[in-house]
Every structure is written in C-alpha cells, then in structure tokens.
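As a starting point, one isolated chain is supplied in structure tokens, in the form predicted alone.
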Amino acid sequence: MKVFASGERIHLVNHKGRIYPLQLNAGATFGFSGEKILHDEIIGREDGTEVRFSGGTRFLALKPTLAEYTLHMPRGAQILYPKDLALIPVWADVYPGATIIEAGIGSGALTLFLLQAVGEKGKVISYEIRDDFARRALRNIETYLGKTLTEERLLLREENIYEGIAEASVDRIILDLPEPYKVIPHAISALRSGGIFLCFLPTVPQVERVVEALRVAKVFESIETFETLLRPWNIDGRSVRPSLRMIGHSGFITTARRVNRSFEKENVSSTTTPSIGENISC
C-alpha cells in the first residue's frame, strides 16, 4: 500500500479534474478558495484517498504519474510534451542497464523518463551549461525519484557538449538542443557500434541540417525523422467527438544508428569503364 509522506509532491484533483500540485510538509497548511486543510491530514493517507477541506470541498489526493508530474512541475526551460517524452525512450530503444548521454537537461522532464527507462543498473549522463537549469532540474528529479535514486543513476556535467563528450562506448545519445549537428563529430567517437543517436528539433531547417550532417559523417545508417500528433476524444454518452483542442506539431524526432564500416564502398565510376551506349549519370 502506497501512503503519502512528508516531503512528497502530490496532486489534489477537484471534481472538475483540475490539478493543484502540493508539496507535503508536516505541520504546514494548504489553503484553497478560503478553505484549508492540514498537510498532516494527508500525510499517512493512502494514494487515491478523498480528502475534505475545512469548508467541505472534496479533493482526490493522488501521487502524480510521470506524465502528470512533468506537466505541472516547476520549470525554467520549456519541457517536451508527454506525447514526445513517451516515444523517445522507445525509438532510442532505451533499455534497463543502458548508459545514456543526454543534453540539455532543461527542467528535467526528459531526464526523468530516461532514468525510469534505464532502471537501477543504468546510468544517465546529462550535459547542461546553464547552472540555473541544472539546479532546478535536479530539484525536480529528486522530488519525484528521491535523492538516493537520483544520485545512483544520474551524473550531471555542467559542460558544453558542443565542445566534446568525455565518455566512450555509450549506448545512446539523446539531444534536446538547438544545434545537435555540432555534437555529431563527438558522437561518432562516444557512441558504441550499434548505438543510437536521437535528437528532438522543432523546425524543418534544423532537421535538414542535422540529417545532412549524419549522412556526411558516413558512419550512421537507418536515419529517420518523424513527428507525432495527439488528438483526444470527448466521450459522453452518445456524444462522441474529437476534442476541440489537440496537441499538434511540437517537434521532430530524428534517429540514426552508429555503424562500424570495415571497408569503403567502391567508387564504381573510377574502377569500371562504361560500355558504348551505356547511360552515364552525372
């Protein structure tokens, strides 16, 4: 049975489905629209319990899912939406025990998903040059995972990944940066053979540039780019229709596989002489 503890972040949800994040602290009081509830009345209660404020208003007290937590946690940088966060570990094939390089950490949303995916034996190494982002992200991660698990699985480097990657033979490199093409020369030596490079970018020109850089490097195969759209539906009795609001384009995910070429492709034009009448492409 999961019960709430002091120091834990929970969500209070009213009858309209509105979410009010709350950091539990023994002895503290939470006020809402002129009503109050003692944190001590929630601490020790079971996850999913209904609680009542001083004026009789009822809320559900819930431990937030990872998607809910990332949407409502304090942020210093724009976070990725859950629809993209959910796909990134799948398309990067992040598995328990993997070693991941990521940059930048932002507010910590993607980092949380990666830490959950690599499990207790995996490692996420995050590069972030902004100290304010790094500190906020670390607080968000520790609030959700706890300080011990965060220290065991996360290594935070306050360094510029554009200037180099200290690690070698890592399993995955996952980037949420404006210029990931600058990382590709470092990714070539840092990624193990068979490793996966993934980046998230909001615009077509950025995608074009990173895909071209991957092709020029000549050690990446299976280069793919896609986007995802999420359209909720309203279902109320016989009234079934798409929601009037949806999350459309948020960005493009580009993936590539690091390969180890043991031979160079033959230059057909320099090693063969075309026969008379054979078409020669320019």
Second form
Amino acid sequence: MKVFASGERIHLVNHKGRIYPLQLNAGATFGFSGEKILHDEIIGREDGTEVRFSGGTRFLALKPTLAEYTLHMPRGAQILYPKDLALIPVWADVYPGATIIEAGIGSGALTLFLLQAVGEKGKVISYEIRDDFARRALRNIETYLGKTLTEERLLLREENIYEGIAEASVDRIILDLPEPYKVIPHAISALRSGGIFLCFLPTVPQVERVVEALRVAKVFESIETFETLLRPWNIDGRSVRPSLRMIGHSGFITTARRVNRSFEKENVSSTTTPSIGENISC
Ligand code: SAH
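Right, the form predicted alone is done, so what does the form predicted together with S-adenosyl-L-homocysteine look like?
Whole complex next, starting from this chain.
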C-alpha cells in the first residue's frame, strides 16, 4: 500500500479534473478558495483517497505519475513533452545499468525518465551550461526521487558540452540542445562501439545539419529520424471523435549507432535494413 509522507509532492484533483500540486509538510496548512486542509490530514493516507476541505469541498489526493509530475514541476527551460519522453528510452534503448550522457538538463524532465530507466545500477551524467537551470532541475529531481537516490545515480556537470565530454566508453548520448552537431566529434570518442546517439530538435534545418554531420563522421550506422504525433480522443456519449486540440508539433528525434567499421560501407552489405519505425511484417 502506498501512503503519503511528509516532504512528498502530491496532486490534489478537483471534480473537474483540475490539478493543484502540493508539497506535503507536516504541520502546514493548504488553503483553497477560503477553505483549508491540514497537511497532516493527508500525510499517512493512501494514494488515491478522497480528502475533504474545511468547507466540505472534496479533492482526490494522488501521487502524480512521472509524466504528470514533469508537466507541473517548476520550469526554467521548456521541458520535453510526455509524447517524446515516452519514446526516447525505447529509441535510445536505455536499459538498467546503462551509463548515459545527457545535455542539457533543462528543467530535469528527460533526466527523471532516464534515471528511472537506468535503474539502481545505472548512471546519468548530465551537462548543463546554465547554473540557474542546473539548480532548479536538481531540486525537481530530488523532490521526486529523494536526495539519496539522486546522488547515487546522477552526476551533474555544469559545463559546456560543445567543448568536450570528460567520460569515455559510455552507452548512450542523449541531447536536447540547439546545436547537437557540435557534440558529434566528442560523441565519437565518448561513445562505446555499439552505443547510441539520440538528439531531439525542433526544426528541419537543425535535423539536416545533424544527420549530415553523422554521415560525414563515417562511424555512425542506422541513422534515423522521426516525429511523434499523439492525437487524444474525446469519448463521451455519442461524441466519439478526435479532440479538437492536440500538440501539433514538438520536434524530431534522430538516432544513430556508433560502430567500428573496418570496411567501406559498400562492401559490408547491399541490403537495406528496415528501421524500427517501419512495419517489417508487410
Ligand atoms: N530536456 C530538458 C530540456 C532541455 S532545454 C527537459 O526535459 O527538461 C535545453 C537545455 O540545454 C537548456 O537548459 C540549456 O541551458 C542547455 N544547453 C544549451 N547549450 C548547452 C551546452 N552547450 N552545454 C550544456 N548545456 C546546454
């Protein structure tokens, strides 16, 4: 059974589905529209329970999912949306125990998903050029994961990744910054053979530049680019239709595999490998 503890961030959800984030603090009071509730009335209660304010208004107290948490946490930089966050661990093939270089940390949304995916034996090393963003991201991550787990799994480097990567033999490099092509020379020496490079970019000219840089480097294979469109639906009585609103564009994801090729590409294979974005069964 999951019960709420002091220090934890929860979501209070009203009957309209509106979310009010709340950091539980023993002894404190939360006020809403002239009504109030003691945090102590929520601490120790089970996740998903209904709680009552002084005037009788009811709210559901829920532990936010990681996607909900990232959408409502304090932001410095623009975060990646859940639709992209969901795909990155699969397309970068992030596995328990992996060592990942990430840049920049931004508000820490992607970092949280990566930390969850690498598990207790994995490591995320995050480069961030702005110290204010680095501090905020660290607070966001510690609030969700706790200080001990964060310290065990995350190494934050307040450095410019365009100038170099200190680590070697890492499993994955995952970038959400404007000029990932500037990282490619460093990625070549930092990534282990078979390792994966992934970057997220909002515009086509940026994607063209990074793909060209990956090709020219000659040590990357399976270079692929895709975008995600997630269309929510309205299911309500006879109104069963796509929602009127959706996130029309966020960005493109490009992936590539670091290889050690000792032959020219033409001699290796003449067949085309289907990408994981294609349906290979038909
Ligand atoms: N993925 C993050 C958002 C990243 S926004 C999230 O989900 O929260 C891009 C970040 O890259 C910003 O914080 C910016 O300061 C950082 N950045 C830009 N150029 C950088 C560089 N050369 N080295 C390190 N960080 C950089």
